[in-house]
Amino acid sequence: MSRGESSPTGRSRLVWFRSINISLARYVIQGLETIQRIGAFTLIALGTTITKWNVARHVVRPLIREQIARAGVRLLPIVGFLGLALGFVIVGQTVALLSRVGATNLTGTLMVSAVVRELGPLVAALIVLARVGTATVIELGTARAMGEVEALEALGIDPIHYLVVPRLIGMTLSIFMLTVYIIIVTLVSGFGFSFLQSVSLISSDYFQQIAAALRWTDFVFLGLKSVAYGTLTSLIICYHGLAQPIRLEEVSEATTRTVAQCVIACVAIDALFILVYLLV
């Protein structure tokens, strides 16, 4: 052993590195266990959705419509406002800057890359998570803590079919529809703001450039990304609300944990699709 390692400073550094490694290993193991449990819950939820699609339709279908109204229709005003803000900040300023440097021919490519591929799906998913996802965790966690889930099982009602499937389908469809809505609002309002800045780009050229920059894969990947965001976030939300016993005082902690994991899942999905865009 060297003199530096035998000294008190060397031993303290060794203890510090060991504690860091132990903490990292603990976090990795906990993360893998969480992924495994969420994966098992996902398989159960998807299996229930497929096998019981026509079971109790008069009960489940209204619940799906209620979730679409809750996570989609009611969020249209705030999504429209954010679309206007993104149009001003991203599209309007970008078009104005490109006009100053004489590179307006790049407008379509930049708008498709920034708004259609990235910002639209991600912003829609985060809005649904913030406005509906947190409330859903509290709602389901409180129901689990109060014994309502066990009461459903005692009545012969599948909690997954009654509580998870409507939220899974409703949130997924809502995120997809809000994604399309916010993209349209952002692109249209962005050109409006750039027009107010006297940018030498007429509307026909602007939308023709966007149409020319779009490929058929953009439509496919946009739908797949929106569905992936909606499916994974809704399953994580329902998992933390229902899949494990919880007390009332633990609901807030479960909500915080849900938001963090949903954000990580959305970033991971986005990174995966970036790789796919580069390979295609």
Given for the second form:
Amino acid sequence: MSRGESSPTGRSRLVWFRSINISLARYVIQGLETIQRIGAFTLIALGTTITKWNVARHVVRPLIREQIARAGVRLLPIVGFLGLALGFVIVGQTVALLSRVGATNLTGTLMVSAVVRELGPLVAALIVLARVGTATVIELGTARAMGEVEALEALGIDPIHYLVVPRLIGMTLSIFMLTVYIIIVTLVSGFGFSFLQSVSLISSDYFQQIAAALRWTDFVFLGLKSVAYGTLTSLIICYHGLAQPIRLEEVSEATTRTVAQCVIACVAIDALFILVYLLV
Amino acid sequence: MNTEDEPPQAVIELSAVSVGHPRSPETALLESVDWRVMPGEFWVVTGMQGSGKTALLETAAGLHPFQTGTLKLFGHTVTGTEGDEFKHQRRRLGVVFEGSGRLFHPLTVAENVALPLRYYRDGTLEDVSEEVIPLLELMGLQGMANVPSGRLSRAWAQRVALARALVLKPEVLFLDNPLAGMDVQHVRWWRQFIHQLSLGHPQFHAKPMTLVAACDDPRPWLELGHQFVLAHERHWRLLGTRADVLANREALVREITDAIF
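Since the one above is the form predicted on its own, can you give the form predicted together with the partner chain too?
Whole complex next, starting from this chain.
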């Protein structure tokens, strides 16, 4: 035994390290278990979406439209506002700097890298999560706590089909569409701001730079990324609201847990796509 | 072979079933439940609060997993892993849950009642209105068709839940403490309506419906029920017919049936 371990300070350090390791191991195991459960829920939900695509269309499709209106159309004003702000911030911070070093020809490339590849899908997903996702966890968690899921089962209605599938499709489509809108608004507002800043950047140059910076893979990955964000966040939201027995007092905790896990999932997807971008 | 000689098949059959708590199925609320419910019978399950009546009803309806034993619904063994075939069997069962009936709050009264029909027939509200409107009229709910279900009082919400459970014309109806907290008018209406179902209502196959009612207070059901059961301290005990219950001198049975507040 070393001298350090035998002394009181050494022993307390050892205990501290052990407790840290145990806590870390517990977090890792809990995290893996959560991933496993969400994975199983994802398979069930996607399986139900495919196998029951044509079941009860007159019931489920209005619910999908309702979700698109809720998570997409009604969020257009806030998406427009954030797009404007984002364009101002990015151009405000970068164009002046680029013009100082005579590199305004990189503005379009910068906008594509920052907005199309990164911020557009992420901001759209986070807006939907904040404005609709949290409300959905509360709504589903309350329905679960009040026994409405058992009521659906008692009527022979598949709760995944009735409650999850419309939200999965609605939120995924909404995030995809909001991503497109936020990108367009940001790119246009970015040019507007550079114009206001009296930067020597004419509109045709700006949009030509953007067109030149865009590759076909950007369109493919943009679609895949926004769909991945939408699918995963909506499934995590529905999982926490529905997939496990919950009491009314646990709904608020489930909501905060959902937000944290959705943000982690979005960052993980983003990291994955950065790797793919580098490889392609 | 003469089919008349065959004994009638039980609609619900529990053999040595251990009924678990809904939130933690490994905790047994009732043990070794052996129960056969025959077509047209009216069973009343009574017991104190927390004795496992609701869990028993939901287990018998195939809504909760159970630890041990076997459950058969209409002769089909329920294992908990059934697919759509079992869902078809489940449509033959109706459940009215305790409290406010677990209505779907974003929907109106008519939408709640119509939902099962719309789901199975893949139709709009208008497509099923020919069946929904007469049912709402029968239940005295026609004036509330467009009222959001969240605005209803508990008694009316229970009635909507009854309409929703009956809209698919089930063969078996489970009622979980339906009279709790109701005023005398509602209690009278429920007793008359359930009695009609028990005898055979013309709108529901015109033959006696199999009924299972759980209740804290069995007195309103004494004249209606055919068989009575007591759930107490993890045991399930058959009390017999109304005459047997009234003749039973056991202290607990007397306390439940003769309660003076």
